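Below, in C-alpha cells: the form predicted alone, a single chain.
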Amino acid sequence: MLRHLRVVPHLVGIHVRTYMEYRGALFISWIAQAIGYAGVYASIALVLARFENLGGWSWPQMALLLAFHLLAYALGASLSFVQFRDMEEKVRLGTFDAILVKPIGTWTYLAFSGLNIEYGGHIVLAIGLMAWALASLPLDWSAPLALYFLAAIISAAMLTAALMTIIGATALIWVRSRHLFSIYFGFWELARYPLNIFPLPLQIMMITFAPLGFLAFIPTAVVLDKPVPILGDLAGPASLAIGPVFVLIAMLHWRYCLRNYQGAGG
C-alpha cells in the first residue's frame, strides 16, 4: 500500500508536466471555463436582483451555495470525471486490460495518472465567489463551524468522486455507462439551487436515490442556519457522513465490477 502511495506523486507529476507543455491552451481553458460558469451565475444574480430572493435565499446566500457547489464538484471531478467517463472506451477497445496488469492499484492509476488540472478555472472562480459571499454574510464564525465548513467541502468532493467512480465502474459489466453521466449531470444542475424550491418527491430523490442535495445545498443551509427539508437537525452530521459512506459504497462496487469484468466480448 505504501509503495503504491509513493508512486502517486510521480504519476501526478508526469501528467501535470504533460499539460504544462501547452501552457497557453491550459490557461485559455481555465479562463473559458470560468467565464462560462460566471455567465450562468450572472443570470441567476439578475433573477435575484429582480425578485430579491429564491426560495428565501438572497443573492449572497445563493453565491455561497453556487461557490460551494462548484468547488466541491471541481475537487472531486478532478480525480474522477474524465478518467471514468472514458471507461466504456477503455473497455470497448480493450485498453483497460493493459491497466489491470500494472503494478499499482487500478483505481489509483486511473485517478492520479489522469488528474485533471483543467479544473483550475473552476476552483479559482469558486474560491473568489466564496470569499465575496462569506465577506457579505453576517455569519457568526466559530472554530466548530469553520471545521464543519471545511469538512463538508471534503465530504461533498468525496461524494462527487464516489458517484463518478460508481458510474464508470458500471462499464466493466455493461460496457456502456456514459449515458449514466447524462443522468448524473441532470441532477447536478438541480443541485445548484435551494432544495426547498422543488416538490417533495424531488427533494426526497435528491437526498436518497440521487443524493446531490448534499453536494452544496445541505451543508450551505447548515452554515447559514436555514431549515433543511426532511433531514432537519440531522442535516449537519449527514452531510459529513455522506462522503465517506459513498466512498465505501464505491469501493465495494468497484471491486465487484472488477471481479466480474470479462472484457468487451463478455
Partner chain sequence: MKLGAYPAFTATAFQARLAYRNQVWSSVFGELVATFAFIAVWTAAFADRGSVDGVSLPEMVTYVLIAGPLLQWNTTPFIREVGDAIRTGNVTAYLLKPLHYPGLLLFNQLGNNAFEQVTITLPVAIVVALSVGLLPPASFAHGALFLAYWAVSWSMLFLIATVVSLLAFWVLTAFALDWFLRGIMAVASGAIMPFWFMPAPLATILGNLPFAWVSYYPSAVYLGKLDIPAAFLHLALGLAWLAALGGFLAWLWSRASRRLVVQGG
Second form
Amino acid sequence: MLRHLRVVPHLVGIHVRTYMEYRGALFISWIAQAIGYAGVYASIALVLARFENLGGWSWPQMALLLAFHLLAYALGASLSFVQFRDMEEKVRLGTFDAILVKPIGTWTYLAFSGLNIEYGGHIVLAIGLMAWALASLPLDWSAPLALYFLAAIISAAMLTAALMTIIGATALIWVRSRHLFSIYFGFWELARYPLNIFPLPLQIMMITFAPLGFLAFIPTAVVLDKPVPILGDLAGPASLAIGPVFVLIAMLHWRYCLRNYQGAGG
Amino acid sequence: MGVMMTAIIAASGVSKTFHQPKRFAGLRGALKGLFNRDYTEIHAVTDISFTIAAGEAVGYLGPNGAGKSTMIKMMTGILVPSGGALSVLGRAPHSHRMINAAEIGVVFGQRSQLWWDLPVRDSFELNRHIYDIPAARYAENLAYLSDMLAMVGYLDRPVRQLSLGQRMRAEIAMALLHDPKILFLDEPTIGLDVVAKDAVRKFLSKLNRERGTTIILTTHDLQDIEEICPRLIMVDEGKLLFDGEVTRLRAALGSRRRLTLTFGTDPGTITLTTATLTADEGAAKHYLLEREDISLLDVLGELGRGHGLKDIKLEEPDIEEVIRTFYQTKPTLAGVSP
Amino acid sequence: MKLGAYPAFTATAFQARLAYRNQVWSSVFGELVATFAFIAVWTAAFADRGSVDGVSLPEMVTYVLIAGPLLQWNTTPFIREVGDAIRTGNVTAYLLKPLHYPGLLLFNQLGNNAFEQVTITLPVAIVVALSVGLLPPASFAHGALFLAYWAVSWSMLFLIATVVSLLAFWVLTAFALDWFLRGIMAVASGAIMPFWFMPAPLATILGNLPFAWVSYYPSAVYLGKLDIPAAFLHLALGLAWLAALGGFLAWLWSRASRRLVVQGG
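Having seen the form predicted alone, I'd like the form predicted together with its partner chain now, please.
Entire complex below, previous chain first.
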C-alpha cells in the first residue's frame, strides 16, 4: 500500500507532462469550461433576479450552493469522470487489460495516471463564486463551522469519485455503462437547486440511491442553518459520513466487477 | 517427475466461458432488443491442459477466435478461469494478480503501453517506479536492452514520432526492465515489416537462450514460431489440437514431399504407383510423395530410363503447409493428439 | 451522388442508435428527471402567484418541455466528432466520395434527432402531460406557425453547431469551442430562462441574435406570446439568419475543403 502511494506522484507527473505538451489548449479549455458553467449560472441568477428567491433561497445563498456543487464535483471528477467514462473503450480496445498486468492497484493507476487537470477552470470559477457568496452572506464563522465546511467539501468530492467509480466499474461486467452517466447527470442537474422545491419521491431518491442531495444542497443548508427535508438534524453528520460510506461501497463494487471481468468478450 | 519440478506454468482442464447479450438483426430486431435480454454462452477455452518448464519458448498458435488471447489473459491474471486449475510460478494468477504481475512481462502487439506524447524514456522511468526496480539494476537493464534492441537513437523521442518497428522494440524493452521470469507476447510482430520482424525474432530468441527468460507468444505468423519457439501449442475453437515440438508435428503428419521432374521434351503422361501426379505441364511434371517409406530412389526406379530426364527437385513441406494440412484434416493420430 | 440517396443516412443513423438500448432507457430517465427539476424550479419561483409578467405556471411547464427536450439537442458529440474529423484530416475520406459532406452530416443528424424525439422526448412529454399537464398551442394559426418555427429551430442549431465544429479547423479545439457554445446557448437560446422574465435591454439584445430562434421564439409562438403578424415577421427574420449562417457555412466549408485537398489530408 505504501509502495503504491509512492508511485502516485510519478503517475500524476507523467500525465501532467502530457498536458504540458499542449498547454495552450489546456489554458483555453479552462476558460471555455468556466464560460460554459457561467452561462448556466447567469440564467439561474436571472431567474432569482426576477423572482427574488427559490424555495426560500436568495441569490447569494444559491451562489454558495452552485459554487459548492461545482467545487465538490470538480475535485471528485478530476480523479474519476473521464477515467471511468472511457471505461467502455478501455475494455473494448484492451487498454484496461494492459493496466491489469501491472503490479499496482488498478483504481490507483487509473485515477492518478488520468488525474484531470482540465478541471482547473471549474475550480477557479467555483472558488471565485464561493468567495463572493461567502462575503455577501452574514455567516457567523467559528472553528467548528469552518472545519465542517472543509470536511463536507471533501466528503462530497469522495461521493462524486465513488459514484463515478461505481458506474465505470459496471462496464467491466456489462461492457457498456456509459448510459448510466445520463442518469447520474440528470440527478446532478437537480442537485444545483434547493432540495425542498422537489416533490417528495425525488427528495427521497436524492438522499438514498441517487444521493446527489449530499453533493451540495445538504452541506450548504447545514452551513446556512436552513432546514433539510427528511434528514432534519441528522443532515450535518450524514453529509460527513456519506463520502466515506460510498467510497467503501465503491471499493466493494470495484472488486466484485474486477473478479467478474469478461474482457472484451473472447 | 523432473518435469514437474521445473514447471512454472501448469494448466489443468482450464476452461473459460463468456456470456454475451444476444443481438437481433434489422430494425424490427433492434426494437425487439430494447425489451429482450438473452445471453449466448461462448466457450472461448475448453478443457486445456499443459505444463511449461522454466526456460522454454512456446508458440501458442490458432486462427482468430481460437481462444489464444483468452488463454494469455488467464495466465497473466486478467481473466479468471471458469473451470480447471491454472498455476503460474506456483500461484493462481488472478487471485495473486499483483504479485504475479511483478514477476511477468506482457507485450500486447496491438495496444501500446507507452505514453504516446512523451519520450520513450518517460514511460520506462514510470515503470521503474511501478515495478520498484533498484536504480543500478534499472540502469544495467536499460543499457543492455537499448543496445540489444538498437534503441539508443530514439530513447528521448516522443513515442508518436516512432515507426511501428521502433515502437514495438520499445514495448518489448519496457516489459523486460524488471527482469520478468516469463515474457508473454500477444501477436508481437503484427503489422511489422520484414526487417522489423526479423529484429524482434532474433532478439527474443537470443533473450530466451542467453537469459533463460521463458517466452510464451501467440501469433498468426508461423515464422515467429519457427525462429523463436521449439515448442508449439495449437488450438482451435477453444480446444487443444497439438502440443509438442514443431519437428514432431511435421513427422507425425507425414511429410507429403513435392517432387518435380523436368524432361528434355514432353514424354507424354507418366503415371506412377510410388508418387501421385498432381500437375502435368508437359516437359515438367509435379508429383506428391505421400508415403514416408518411399524414397526418391524408389520413384526413379519405377520411372526407369529413357525418358530424357533433365532435372529433379524434391521439396520438404514448410511449416505453413504442415499446419494448413493439420487444420484441414484435424487428425486424431496417436502421438499427435494430446 | 443523387439527392435521393441522402435520406438513407437518416435511416441508418436512426437504426444505429437502436442498438444501444440501455442508452435509450437511461436517457429517458435522465431527461425525465431534468425536466421535472425545471418544472419544480418554476413551481417554486411562482410560489403561489397565479401569473408573473402575464405568464402562468402551466404555460411555463409547457415552455420547459418545448424549449428544452423538444428543441434543444446535445451538440457536444456532434461538434467533437466533426471537429476532430476535420482537424485530423480524416474528413478527406469523405471528400473522395461523390457526396457533399455537410449534406451527409445534415441527414445523419436528422436521423439521430428523429430517434431522440421518438424514444426520449415523446415518452417524457406523455409523462409530463399526464402528471402535470401540457397546454395546446394558443391557436390553430400559432400551432401551424410553430411547425415552421420548429424547422427553423432545428436548422439553426444544426448550422450553428456545424459552423462551430468547422472553426476547429483554424482556431482552438472542438472541445473548447463546444464549451463556449454551451455557455452562450444557456443564456442566449432561452432554453432555461424565457426572455420575458429578463431585464428589457438584455432581452432586446438576445432577441436579435440567431440563438433566440433555437428555443425562445418557437416556444413563445406556441404559447401565443407573439401575435400572428409578429410571429410572421420573426419567422422571416429567422429565415434571414438561416440564409446568412448557411452562406457563412458554405464559405467556411469551401475554404476548409480546399485546404484539406491541398494538404492532401
